[in-house]
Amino acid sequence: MLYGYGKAVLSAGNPQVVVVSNRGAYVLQEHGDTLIPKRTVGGLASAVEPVLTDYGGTWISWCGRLDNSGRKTGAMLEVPQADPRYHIQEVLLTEEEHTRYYHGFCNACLWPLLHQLPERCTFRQDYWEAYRLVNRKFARITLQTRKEIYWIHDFHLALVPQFLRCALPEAKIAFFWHVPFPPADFFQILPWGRQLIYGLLGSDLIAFHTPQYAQNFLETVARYYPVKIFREQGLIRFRNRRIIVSAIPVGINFHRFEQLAADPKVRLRAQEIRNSLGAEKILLGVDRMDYTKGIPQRLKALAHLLEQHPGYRGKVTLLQIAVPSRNGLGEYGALRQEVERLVGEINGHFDEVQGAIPVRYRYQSLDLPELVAHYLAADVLLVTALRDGLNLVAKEFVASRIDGRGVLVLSQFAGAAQELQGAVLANPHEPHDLARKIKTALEMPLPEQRSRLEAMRRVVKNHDVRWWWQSHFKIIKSLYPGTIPTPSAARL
């Protein structure tokens, strides 16, 4: 399913794009001698795939298979199979590469560092060597696919731009950093920080979700390299090249969420969810099971609310959807145990003879219609990340609330707080503050709900996913005038 995007608008006037990311829109499953591409669900896939369905091109990624045979190149397939729009090119990783590069350097080193949790970091030379090796492998395979624009995604592949630049000095390279970029003092904790920055400086455009992340990056570059930096213009002069650093927050397919929110089947499902919970007010959390998302802090805030305001007992339910994440890492299993312990304690402590159960907990993924039904069923969405690059769930909730009802309680440390100023901002590190903000949301008058939602919906609609990727291409075009066609103006 392509999330509602229409037929590709392909013509000689559209640039061909190579998207490069650790994971893509498909995984490959083996059935005998046949490889079957299976569509994945995720923010990156839904944001990036429209570029390829609209323009054509190739998506290079690891597709879930581990191979120790020494093969240098994985499979290339057309997708979707029923109506091909673009190609996927598989990057094969060995089990050791995947363990040390992905679980090691990316998730045990970079992920906590970028979220300003250095006490969780594990710095190991073998992790770094695996990261360099895998980045070089991605670059080598990318060089086999010559297109007009190379668009590389996220911290997993920060070295790829410079590898490409060395082989193709005139290449047009854009890079999008999907997670927070910390202040320079935090980033410099990384023993290989200089090498990582050098890799990124192979790009023509380096984009982030917020102006603060962009400024943090510019300051970090200045710490490592004596280059000319024009902060107000977001411009770096590096080795006779211009590099643009910009804030271009990811958008969503606004119209698709509106369509689903108006679908009678989805609305009926939303009512079924409300009825099944038996609560007067429903709080909703939808998060990956990750320590950056603040799920334990949210549960503690709910407990504080029920303790201080007993009138809410039996009337308010938190429906927490925890999406499985990185099951191979022990600390994520420990987090799941902590969350489930807190759920049990809260439900046991605030057990009422009659009324709603305080917490309903579900460890599962939701498809898109079911997700929108949950958004519609809720009175309040809780996004309480300790730190988050952006948070698309917040935007999806806003787009889905076509009824003008609902309140978004949003962590002040999520990138989306910069855009969604109609949200009720809260500090997830302080349970008392978060509890107060939840109470404010539960008691907010309908006219104020509508006013806040209207303001946020305008932002999400105007800065949708098509605006996001067209903004990248316009900047690349400004750096290479006359060489890249203007992006298609096709509607969603």
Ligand code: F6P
Contents of the next structure:
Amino acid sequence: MLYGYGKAVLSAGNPQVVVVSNRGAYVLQEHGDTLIPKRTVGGLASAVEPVLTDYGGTWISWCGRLDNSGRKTGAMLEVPQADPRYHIQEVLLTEEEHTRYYHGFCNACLWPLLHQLPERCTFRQDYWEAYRLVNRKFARITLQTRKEIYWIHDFHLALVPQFLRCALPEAKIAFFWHVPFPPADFFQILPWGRQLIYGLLGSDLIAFHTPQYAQNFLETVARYYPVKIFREQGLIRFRNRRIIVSAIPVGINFHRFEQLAADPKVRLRAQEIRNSLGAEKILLGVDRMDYTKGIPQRLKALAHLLEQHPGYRGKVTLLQIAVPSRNGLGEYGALRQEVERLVGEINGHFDEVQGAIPVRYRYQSLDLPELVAHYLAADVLLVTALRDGLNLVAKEFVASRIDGRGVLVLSQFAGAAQELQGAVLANPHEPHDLARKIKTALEMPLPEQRSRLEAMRRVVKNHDVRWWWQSHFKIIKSLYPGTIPTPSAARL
Ligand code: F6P
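Return the form predicted together with this ligand of this protein as a structure block, the form predicted alone having already been given.
Then the entire complex follows, led off by the chain already shown.
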């Protein structure tokens, strides 16, 4: 029911939006007196940016700079500099705000809670206070920009919708939640859960990756507030307002991945990567270095496979790309050490005199062509997240495999498992199961690979990035018929 927007394409134009997120598509670097916008890589940025590059608008985000001078607003610039398409409005954070709001409440409290890892949560009143203050700051800066739709993103900014609603009762506000939304019992562990939900209820539309997250959210609202909830329609009546709750999984730019995968330079690079590894079969992992991604579990499953099936030794290599992330937090450093220790142990234990090394590990990010070359070089992509809102890497791999080869091993706890039914689903908590699924993937006959990929490619193509944001605007339009301008008003 909650997927119910099918192939939503707006018939009459799209509105200009203000996007608000903690991190945007650019960071600002200071070179003397000049500010240079530098692109970032990340799922949120690549999903949201096309709507702004196509139709104009403003993106409000923290751009990586810390400022203790008391300035109220940061810089405003047009980007890309060479061919300006939209504005970025910077939100400056003080060092203390950054520590308590971002490292503290967002990453040491909400992040583990939402991924159902409560033993990792730190609950601190000063973190919560900082979260409120920073959300208020984002809202204040957002209110200086008037556009047709305010589109707020992710758990960093859950209070922003209600702050906007108080100041602008008629505003059209959409919110997208990029991470899992846990069951109500679980969410209620959060001491400030009620306030956080109240913040979100300032929106007209609250969207999630899966119907399950949307249902969990509705159930949570019902625990805190005596409101009317129509579960089947995904509708809440709250203080005389209608709020739509829907599942609209993020899509990717399918066409761009297909294009890159057909590029002779990228294909040559894929061949180089294969040759350099010297393995008969290549397993690939591409993840942010985050404890939710299940990298140690993947390595342990590989060790198990090589133990149980010695025939694979010297023939199979796992190429693990770990993208640096949240370095300011101690447990991310500890995770890196654990991963590197496991890589050393496995290579020490299973390396054969001849043949491929069991694990090749790189701690770096890849640009898009290089990423696609890696997808093409692999036989199997391993996505073994302990819990993941969606997982765009899985979709990117599927879109890149225009050759009809390749197998996706996908955690049953990643949101993408709902859509990508052609994947080999696995339980990453259980190394034996994961090892068995990796073996299934390694031995899968080509016709089966092809038919599974075809089914997944259809889904990823139909639910691409444009479908994603057009679905949001279609819902907002249905709530406010006739108030959103037609294409002549939009910048095309
Ligand atoms: O996908 C969830 C998310 O929190 C995004 O909002 C964020 O950009 C990404 O993970 C990476 O995390 P961070 O911004 O903390 O580096």
